[in-house]
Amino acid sequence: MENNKELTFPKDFLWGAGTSAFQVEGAYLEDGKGITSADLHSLQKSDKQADTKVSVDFYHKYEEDIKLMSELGLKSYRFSISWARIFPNGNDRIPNKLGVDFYDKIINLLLDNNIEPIVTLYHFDIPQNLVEMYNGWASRKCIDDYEAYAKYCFSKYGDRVKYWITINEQRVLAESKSLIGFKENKNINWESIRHQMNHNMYLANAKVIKLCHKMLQNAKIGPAISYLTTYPASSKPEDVFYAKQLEDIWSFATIDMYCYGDYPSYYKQYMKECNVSVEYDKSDSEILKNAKPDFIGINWYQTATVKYTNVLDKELNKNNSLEPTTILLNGKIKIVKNENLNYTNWGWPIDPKGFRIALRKIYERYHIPIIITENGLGAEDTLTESKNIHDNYRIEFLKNHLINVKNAIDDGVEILSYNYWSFIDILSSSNGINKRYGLVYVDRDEFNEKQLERIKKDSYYFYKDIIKSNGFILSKK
């Protein structure tokens, strides 16, 4: 690496950060909001960790938090609207005015501070009433209710919001019974129903993209996917093949559906092996193929190293991460430790180069712009007596990943925005408040909300300097 190498990003690059409604808002039943699947998922763990009742109370502290965003210099803020704050039951005829006004105030305040809103319509929190009525995404009725909700959001906020995310990480959702709001029924096969839920979300995504293009001709819209870069554990052909198979099924099959509107042949074969299928209406193919996203949102955190095993063991590890020895693809492979990488306390490998690989693969295959909707590090931060958080590990993570974002841009990848996950400490969907992602620390613990004081971490100041300079200078030590 050369001395004093300058990494300058495109002139209009949107430097951002993100959160989601259920992970920061709190006020879970306040001002008319309905309960959601994400609320119930959280409350089931309330004896072990913080829940959505208060979270970090963005609902009441949004003005303070947006001021911190402005001081940071953010150019974009990716956040989600809670469907149940607009339509408490999911399919109400009249929207909840207090909920509508809340997001109005957020969007207006962001724009007053020259921060571009990137709005996610659905981020893990389906209104629970729709689950009670017809098992949520298992029914095609959910497609219509989601489309009606999106239509209202476009009509209400579309004059100010240019960037929309349809659904966040639908593949992840379709594998989590509690987050997607699935009601157990001994007469329903979960493997079949989760594929049907996935299919219904593809249809919902397509319908809403087409609706947005009709209603908001100057807006851009796309889904956000969780992408997993995979490596073979060795040069054995079996390892190489199944590393590709995992990446195809977990990542590319989803983007193929979004961009091409049809299940790739290898995925059809995978469903056949799993003895599952999806119900197609005769109009589905036309709906799926006539809705092209304007960009793909990429949530990227880690890589996986794959070893062929063919052990018929579907056991997943307890915290739902890809820790070494996780067994996948019907027992054909396991995730093994990569000795070339460091790991977080939660068993996630830190691999900035894998990020560049992912960005290149996606762009080379689809030639569609990318918005990096999530990329961040969860860690157990320590608040000093002088109220500082010296998170050099997060600074190192951020620096190295941004180097690879810039390298990907130089490779020819069109990246519109980078949104660090997360702006502020959030309620982790699986690990509570102590797995901290934020650039801003929230002084609370799992069971004591304290004063919810906001404290800037060292990483906040590091990112602020990067945004101000539109990049940074690398110097060789």
The other form holds:
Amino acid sequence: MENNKELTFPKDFLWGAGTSAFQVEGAYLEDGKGITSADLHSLQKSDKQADTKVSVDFYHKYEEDIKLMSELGLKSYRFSISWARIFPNGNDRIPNKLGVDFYDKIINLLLDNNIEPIVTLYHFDIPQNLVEMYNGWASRKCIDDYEAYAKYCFSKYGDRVKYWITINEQRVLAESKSLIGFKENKNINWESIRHQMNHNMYLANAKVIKLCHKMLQNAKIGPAISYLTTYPASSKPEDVFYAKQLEDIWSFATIDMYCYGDYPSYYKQYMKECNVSVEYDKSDSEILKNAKPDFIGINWYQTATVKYTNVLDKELNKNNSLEPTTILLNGKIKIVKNENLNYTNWGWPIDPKGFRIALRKIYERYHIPIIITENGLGAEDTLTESKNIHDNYRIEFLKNHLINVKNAIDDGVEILSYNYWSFIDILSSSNGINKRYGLVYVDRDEFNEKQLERIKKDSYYFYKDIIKSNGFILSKK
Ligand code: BG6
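Requested next: the structure of the form predicted in complex with 6-O-phosphono-beta-D-glucopyranose (BG6) (the form predicted on its own having been shown above).
Below is the entire complex, every chain and molecule, led by the chain shown above.
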């Protein structure tokens, strides 16, 4: 760094951290909460890993946890409201008072500690009753029920919450039957219905943005997307094209829909290739085009290196993970190992420079502010006998990614907030508790909850220093 001062972040930058309801709260059926798709998704795997029943028990330990947030110096905390705590069946006429009170207490306590709540309305956990009733997002009724739920949240918490996230990672949801909530039925074909579910979520997002702007003049609202930066495996034009194709189909088509309200032509073409189509109502176009997000929330973890292939074995195409050898886009591409990068134990490449590239690409295309809603490292941590966690690997990750965030800001990207994922160890959405993301360790194993003791990791202290110096100390590390 030529000049240390360069690493100071903008005044009022929101240094944050995040979690989501099903990944931390536990109390999965307590105080009237209804069961959700995320609960069932985790319960299906409860013979192999921890589930949402207790998770890390934020529901009962929130006071202790918010105290830790305050001590860390957090300026923002991104968390989600569980729709089924407010409306246990997803569409009840009367909200569940105990659920409503829980989030009231969280929001008030955060504000008492000068922490800005960034509230996600829907993070992978649709009330299961809506899946039973009408197959969740497959039905347009879900749009109305989601809008009614959002309306209630705006009216109840909107006097205090300034930042709202509509839907977390809708593209990822539309690829996971169990997370989105899908009832198998021989008359319904998943491949075609998932595109309709995606479409219905775009409508829901647009309606709720519009509603928020009408009800809460000072609030800001936007979606959070999973952004995957892609590299071609070689300079062969096919590799370059398909790297672009994956980034366009997975990331830009989604942001285009949010910002411009229309499917890009290449996406329509892709749907044709998949033999699927989406039912458009007369008013859809107007609804989609009339809602503009105030920011884009970016969840960013990794890059993918893409090689053109032409695999005809359709079975191989079903795997939607990103590990090397994964086949995607109807057998057209293969994800390959990037020899220039290190990988996590779960096969995720670690690529801080890719983060700067992503932030630049997004901002240069849409010119609206960015909130980094997620960025973090899942790793196995070891608790020492003296109860420490020396997670130097997480410190390295955080440092290198934040330097690239600052570089992107200097490149001209408007970034309002960085929310490290996650504040505390969570239930990983795919891998249970041992894939730890937190700055705060929770002493529990997959099957033994123990006392759920909270222990600050070395990365907690590191982030604390960063926040305190508004990023300045990054230049000295
Ligand atoms: C994002 C989700 O996709 O990735 C989070 O919004 C999730 O909920 C994170 O925890 C990391 O993924 P995983 O599967 O390791 O938990």
